[in-house]
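Have a look below at one chain only, the form predicted alone, in structure tokens format.
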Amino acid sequence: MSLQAISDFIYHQNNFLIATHYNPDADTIGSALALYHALKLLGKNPVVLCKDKTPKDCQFLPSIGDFINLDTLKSLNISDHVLIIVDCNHINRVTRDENEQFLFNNMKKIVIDHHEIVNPYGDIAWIDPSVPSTSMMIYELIKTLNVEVNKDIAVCLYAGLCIDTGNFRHDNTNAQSLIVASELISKGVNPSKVYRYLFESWSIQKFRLFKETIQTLEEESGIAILTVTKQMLERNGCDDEDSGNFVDFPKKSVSIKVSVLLKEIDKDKYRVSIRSKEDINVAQIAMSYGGGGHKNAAGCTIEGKIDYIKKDLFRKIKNIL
């Protein structure tokens, strides 16, 4: 599907519903509210949807009070709104209730993404997986809607550009990011003030948390793995949202080639966020396991013994390397 074809089609509408995916970060976050400042400016009815609290590290970007959860969603009717769906590609990245997904069944699905996929989801899908982040396709759709991009947008925007960009670090920067972020720059944004909300906001409690984190830190091969529990979660007062970008840090080292965190969301079930430097694509790990996502930045949920989880992920791992 062309992005103009998909400019045409909200030409055409004028009730949209913009879902971010579930445990959403910056580049989701962002996306969906640059959306939805533009769709308000063309004169259309946005509303823009989380289904878990938006994250601490985004309270700064515009109009994030605005977010409805599901809960509230329920109350409204939706019945002739376009679902759009940003940073993912599946209503089960949205919400994996079943229950849940129900409530979009009757919707015309656009779905919005730059992860990898095999099965395209929605009645029209644009799926990049070149492009660096959701927000960068974002910024084209809002150029093609003849949108003016101003200082609201441009921050929104430049947020989930960062974020997924490492702050233009990771291997996924290229020129056309550069040429984005200094066009979003010349709209107002203030590069030295995201960067301190996105990386440099960590609460006391956080970096606490960070430190025992690190204890757990087990190495084979070039391969690291830490792990985040529940009970370390509650012993230092934070919540799952807190250990989120943990799993950079091993990469730190020359000699540590991928980093693996896991994170316990229940008894015997853990999220995973697996990262990888240079050519090492870790997407197919977690493809392996149900999840999805790019070659040096994927994930996914897996349920056994973490021993076992473990021990597997470090064999498909060196599998790879």
Second form
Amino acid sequence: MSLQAISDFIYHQNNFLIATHYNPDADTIGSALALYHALKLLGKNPVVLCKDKTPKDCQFLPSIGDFINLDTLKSLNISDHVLIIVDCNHINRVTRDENEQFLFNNMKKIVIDHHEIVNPYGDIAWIDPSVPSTSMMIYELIKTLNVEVNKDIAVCLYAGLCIDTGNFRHDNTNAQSLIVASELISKGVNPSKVYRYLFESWSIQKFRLFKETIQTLEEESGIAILTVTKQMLERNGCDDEDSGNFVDFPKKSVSIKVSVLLKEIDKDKYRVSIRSKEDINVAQIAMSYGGGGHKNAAGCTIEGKIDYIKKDLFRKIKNIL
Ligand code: 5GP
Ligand code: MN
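Same protein, different condition: the form predicted alone was shown, now please give the form predicted in complex with guanosine-5'-monophosphate (5GP).
Below is the entire complex, every chain and molecule, led by the chain shown above.
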């Protein structure tokens, strides 16, 4: 229903602003770019917006250079654009700054996402947490719009699917994700090339940071906690995005059921990534701190002394194990 409603609505509009979430990943970026390419092929006028710098591992995606940031957006006349938010379901995931959220106040809003919803948002929302990646939903939308999926579109969609399923290894991998992958590969995607861009392109600095991060591991009752401090980033010549996906590694152990990465972003303030196996729902843990995400991959921001945060996380996670 929402898919057809979105497709019909898009047909009758011309100007679109497609927005990703902040701290972007290959699913939000790939979804936005695929839709951007498709809307252009439909003769529409789309703009792609990302508040943050686009991730290093996404630089191979066709037209990645077309993303604008909020400063550029402020200089454009976007009052008659339709806002399409992808891979998140509230404007507060596009930007946390309430003064910037005002920019979007008068726009019609479409939401396309696969995260659990906290508050309903948007004029038309298509939200399906059972779908492994937002890019799979965008694939359905592009087909419903009757746009031919070309190689550029396919690469963008495949990147989103590949990152959100951990290259088809996470618990969200299902028959449909492999069917879509196969269809995208038949459009010209080279799966091993995309895998290398997304998973085997670390700088040596990032690799050294990884080595140091693994040494911070604390482990208790099947729960692992890793920590990355600002000092560790500086010492290794790394930036904010370099610790992405370190949280996946403790899960290599059969004994570790939940893995957490604490990344210092300010004094006594941490970005928290949580991953789990099988039926352990860590979205509810993230939500208890004001964050969110999926059953097996969620995140939040926590303020406080690190020792207290770790204790609190161990306690809360032990309660659900
Ligand atoms: P990551 O740990 O990679 O930052 O995030 C894991 C998943 O949780 C992603 O799907 C991401 O969109 C979601 N997520 C991370 N942080 C937050 C947050 O603060 N709020 C919400 N609602 N979702 C988050
Ligand atoms: Mn996603």
